[in-house]
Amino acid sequence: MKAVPDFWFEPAPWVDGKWRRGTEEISVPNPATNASLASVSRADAGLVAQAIEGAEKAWTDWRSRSPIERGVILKRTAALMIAKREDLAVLLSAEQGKPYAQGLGEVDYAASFFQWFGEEARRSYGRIAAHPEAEREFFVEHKAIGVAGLITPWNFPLAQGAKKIAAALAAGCTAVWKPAERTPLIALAMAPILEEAGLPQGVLQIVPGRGAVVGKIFAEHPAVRVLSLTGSTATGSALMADAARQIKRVSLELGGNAPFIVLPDADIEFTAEHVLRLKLFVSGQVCVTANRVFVHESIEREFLDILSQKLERAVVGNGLSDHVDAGPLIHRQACQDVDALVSQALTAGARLVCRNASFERDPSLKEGSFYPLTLLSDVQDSMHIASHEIFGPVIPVLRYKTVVEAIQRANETPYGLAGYVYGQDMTSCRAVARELEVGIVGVNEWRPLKAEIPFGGIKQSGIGAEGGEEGMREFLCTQVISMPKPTWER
């Protein structure tokens, strides 16, 4: 069992380089045991406004610094995170619930964004464009937009923060970060790391607080020029409406309903292993997880047999324990929500293939928020479990007859975040992938997201992108300067 390290930070808002106390304290529990990890001070409206104003003051200096200098600080942050990866991973596992190995992976993934944008900072190129008048020319420049309001979720509390922070700071913006109410500790743990990396005071402010309070201030405060949210579609819609009053730019990564299409020629053993990895990852609490697994009728029985054997061997337990494959859900209400979807599906005719409740063997977990790994077959498109984001360790298998039918059904959703295609004929896989109405497709790959490429959804899954060269553009505006060409008298 991994022990939570002594905190190297204060459980309180980080504003202008100092720990500040709010007016309200909340307990942060370990979802595996419900035991309290810490009492965290929340930022009230006044402190959030102070953080925004501090970031606005810091912006004048930060945007004027060389992109290379900003990049050095970001890359130094990445190196410091890797040096402290074990402590960060344990804190992640304790606060969020995911297994320690997944916590290590998230630390590495988060650090890769600081490294990538540390390198990308120097590549915010402008250009000189031709003017219709021969004696003039255009200078097209990309400039930092201003203060960024960043709102991140509890399922990837470190990585989602890193995506936004690194891109904003590389662009020359300053930022105010509101971590999820359930997972503020890992965000606060980053403050001393960024300070040690050389980030000036006020460039990044960290304000744990109530979402309704902080989101409203971000939308209304005139100094905040761009809002970046990762969260539910309902939250994104509300924030977008509030931001519209001041015509603020928004970048939204929202809900999903990812199809996972298993083609008739797929390697069943390999595919079943990847489906299970995807659903064990953060116990299915991932916006890009396989929400609907479409399996061709000719291979369905074999696929279910192999997948059920693998599922039954998995270990569900405390993420801080050794050899655990999946941890708890974030809270008890999440378990109830997932169970309601499963119960409705079973009532409507779905079949329970198998369940894995291995966590029940450990009496220390009786107060935790665990849900059994569950495999369902005979799932229909009309069932709520096929049309709603499950956000739990449930694998619903839907049978199909033709690939054309599978593609059509896969696209019959208002969401378009991610999709997966598994098969051995790469020409067919590529053709199917191109037809899916989603932002990213993994072909025989269950985790295609990387710092080097853009990630974002279409339809009700979001606006904008994170990662890649596109990720920094969310925090840049364009200015054109029309100038006379210099002349030389001969």
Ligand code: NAD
The other form holds:
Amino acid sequence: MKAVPDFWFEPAPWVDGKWRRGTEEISVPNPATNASLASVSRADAGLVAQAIEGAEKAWTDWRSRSPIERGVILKRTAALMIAKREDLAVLLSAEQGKPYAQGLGEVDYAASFFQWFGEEARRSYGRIAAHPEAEREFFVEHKAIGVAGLITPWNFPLAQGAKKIAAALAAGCTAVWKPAERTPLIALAMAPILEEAGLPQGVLQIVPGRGAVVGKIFAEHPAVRVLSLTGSTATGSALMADAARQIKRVSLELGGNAPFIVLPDADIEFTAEHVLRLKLFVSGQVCVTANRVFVHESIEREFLDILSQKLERAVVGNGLSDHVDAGPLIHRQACQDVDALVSQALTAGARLVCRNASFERDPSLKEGSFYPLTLLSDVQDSMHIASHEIFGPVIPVLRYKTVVEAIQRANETPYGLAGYVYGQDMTSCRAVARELEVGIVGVNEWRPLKAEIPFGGIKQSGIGAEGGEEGMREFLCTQVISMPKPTWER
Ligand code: NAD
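Since the one above is the form predicted on its own, can you give the form predicted in complex with the named molecule too?
Below is the entire complex, every chain and molecule, led by the chain shown above.
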């Protein structure tokens, strides 16, 4: 069992390079045991405003530094995170619940965004092109937009922050980061790391607090020029409405309902293994997880047999214990929500193929918020489990007869975040992938997200992208200077 390290940070807001106190304290539990990890001070409205104003002040200096200098600080941050990866992973696992190995993966993934945007900082290109009038010229420059308000969820509490912070800071913006209510510790743990990397005071402020309260302040304070949220579609819609009053830019990474299409020629063993890994990842509490697994009728029986054998072998338990494949859900309410979807599906005719409640063997977990790994077949499109984001370790299998039918059903959702296609003929896989109305498709790949790859949703899954060269654009605005062309008297 891994032990939680002594904190190298304070469980309190980080504003202008100092630890502050808000007026409210909140206990942060380990979801595997419900034991409190720390009592965290939340930023009140006054402190959030102070953080925004401090970030505005720091912007003058930060945006005027050379992009190479900004990049050096970001790359140093990446290196310091890697040097501290075990401690960060334990903290992540304790606070979020994911297995330690997944925590290590998240630290590496988060650091890769600091590395990538540290390199991208110097690649913000403008242009000079021919002006229609011979004696004039114009310059197009992409400049930092201003203070960014960043709001992140609890499922990847480090990586979701890293994606936004690294891109915003590389672009020359300063930022105020509000982590999720359930996972403020891993965010605050970044403050000393950024400071050691050389980040000037006020360039990143960290304000734990309530979403609706901090979101409103971000939307109302005139210094905040862009709001970047990763969260549910309902929260994205509320934030967009708040941002509309001052016509603020929004960048939204929202919910999904990913189809996972298993073509008739798929390698069944390989595909079953990947579906399971995808659902074990953060116990299915992932926006891009497979929410509907469409399996061709000719291979369904074999697929279910192999998948259920694998599912039964998995270990669900405390993420800090060795050899655990999946951890708890984030809280008890999440278990109840998932259970309501499963019960509705069973009542409506779905079949329970198998479930794995191995966490029940460990008495120390009886207060934890665990849900069994569950495999369902005979799931219909009309069931709630197929139309709602499950956010739990449940695999719903939907049978199809023709690939055309599978594609059509896959697209019958207001979401458009991720999709997966598994098969052996690459021409068919690519053709199916192109038909899916989603922002990213993994072909024979369960985790296609990387710092180098732009990722964003379409339809109600979001606006904009993170990662790739596109990620920095969310924090840049375009300015044109049109002027007389200087001429040389001969
Ligand atoms: P959530 O929307 O409840 O909360 C996300 C963040 O928004 C939290 O920090 C919360 O405090 C804040 N918030 C809540 N109400 C707000 C408001 N009115 N104004 C401003 N901020 C507000 O989501 P969650 O439960 O933390 O995370 C799960 C959701 O996030 C799922 O829907 C999931 O699909 C989505 N998600 C999307 C991506 C992506 O990249 N598209 C990645 C991870 C999670």
